[in-house]
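Just the one chain here, the form predicted alone, laid out as structure tokens.
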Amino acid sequence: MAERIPLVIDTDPGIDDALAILLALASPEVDLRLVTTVHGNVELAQTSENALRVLHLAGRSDVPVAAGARGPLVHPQPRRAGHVHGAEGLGGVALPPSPAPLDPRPAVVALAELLTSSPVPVTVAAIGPLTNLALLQAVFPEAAQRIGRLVVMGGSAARGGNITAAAEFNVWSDPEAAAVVLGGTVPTVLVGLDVTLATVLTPDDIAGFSGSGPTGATAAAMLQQYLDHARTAYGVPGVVVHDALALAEAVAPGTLGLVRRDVVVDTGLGAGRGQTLVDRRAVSTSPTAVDVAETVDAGAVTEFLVTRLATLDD
């Protein structure tokens, strides 16, 4: 087997974030070295606590969790997503507290130290607002350039938004940070609504790992609230796996069909704020271009997710 790729997850758990963390732990291709937390679906203190508890659920309290930005770079964003994820972010499921404390380092420091000390490139999966990654580029630019691959869940090339008519939630939560990150030269993949909305875990899929043991059963229980939201918001009979799809591409490159595009983020204060403007007229050769996910084999991906998540209790 090839050497495992070091992985960092930057996240705001969140039901689908929790599923993504569990997928990473079930994937032998990667070695989850660090989880950094950020404001987003719920407040920072809760996203950090949720990350600790999800890792403990999977028996991996050894993975450090470092807390990051508690708000956006420029404009305060008081709106959260408790109506989607539940007041505490995990669909109303109360996970046991972790015996592990938070890492005392700020997230950007922990991430910079890991990047500079790693002898091999590190993959970073950013599945929440991009504030921590923008701060890393500003404060530790040399460390940021050591990211081997940055996989971002966010934005939309052609389908509009899910929090406004124009904007996807993660980018909308901190457009200025997204503009910094997506305008940089770190090799970046953008996994947006164009592919995530096509990738749905049905109740039968969820049953495929819910009976595998206590971890699978708990993951399935967290998804129940998400089922109700998906029916109402998207009209689909299952769970849209936004963050887990980005993790699938992080652990198994080539899962998604990527096209290199120029991407600009609307940082204005009008109706388009947070929109990812993807130039689909031509393939880009710019050093700041982004590999945009444009196609997905939804059936193959859902099978991959179910198969992996079913191994959590092995």
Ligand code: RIB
The other form holds:
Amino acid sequence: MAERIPLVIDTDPGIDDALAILLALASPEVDLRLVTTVHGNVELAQTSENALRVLHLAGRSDVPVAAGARGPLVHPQPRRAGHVHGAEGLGGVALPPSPAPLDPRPAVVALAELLTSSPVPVTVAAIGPLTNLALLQAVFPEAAQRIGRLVVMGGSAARGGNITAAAEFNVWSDPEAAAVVLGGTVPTVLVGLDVTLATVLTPDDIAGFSGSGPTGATAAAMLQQYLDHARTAYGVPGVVVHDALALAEAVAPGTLGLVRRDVVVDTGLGAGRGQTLVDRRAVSTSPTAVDVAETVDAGAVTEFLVTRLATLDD
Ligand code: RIB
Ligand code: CA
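Following the display of the form predicted alone, present the structure of the form predicted in complex with this ligand.
After this comes the whole thing, all chains and molecules, with the earlier chain placed first.
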């Protein structure tokens, strides 16, 4: 087997974040070296506690968790997503507390130290608001340039928004941070609503791992809240696990159909705030272009997710 790729997940757990972390732990292609947490679905203290508990659930409390930004760079954005993820952020499922404490380092320091010390390129999966990644670029630009591949769950090319008509939640939570990160030269993949909304885990898919053992059963239990929300909010009999799709691309490059595009983030204060304006008129050759996920084989990806998650208790 090829060398495992060092992986960092920057996250705001979050039900789909939890599934993404579990997918990474079930993927032999990657070595999860660090989890950094950020404000988002719930407050930072809760996202950090949730990250510790999800790692402990999977028997991986050895993976360090470093807390990052508790809010966006510029304009306050207090609206959370408790109505989707539950007040504590994990679908009402109370996971046992981890014996591991938070890493004492701030997220950007932990991330910069890992990037600087790694002899091989590191993949970073950013599946929450991009505040930590923007701060990394500002405080440790040399370390940021050492990111081998940045896979971002966020934005939308042609599917509008999910938190507003125009904006997807992660970008909307900190548009200025998204503009910095998506305007940089780090090789970046943008996994947006165009492909995540097309990839639905049905109750039958979830049954494919719910019986595999305690970890699979707990993952399924967390998704129940998502199922209930999806049914009432979208009228669909399934769950959209946005972050898990981004992690599928991070652990298995080529999972999604990517096209290099110029992307601009609306950082205005009007109705379009947080919108990702993706120029689909041409394939971009700009050094700041982003590899935008525009196509997905939803059947193949859901099978990949279910198969991997079913190995969690092996
Ligand atoms: O829009 C989906 C994103 O917002 C996901 O990362 C989900 O966890 C929420 O943070
Ligand atoms: Ca998330």
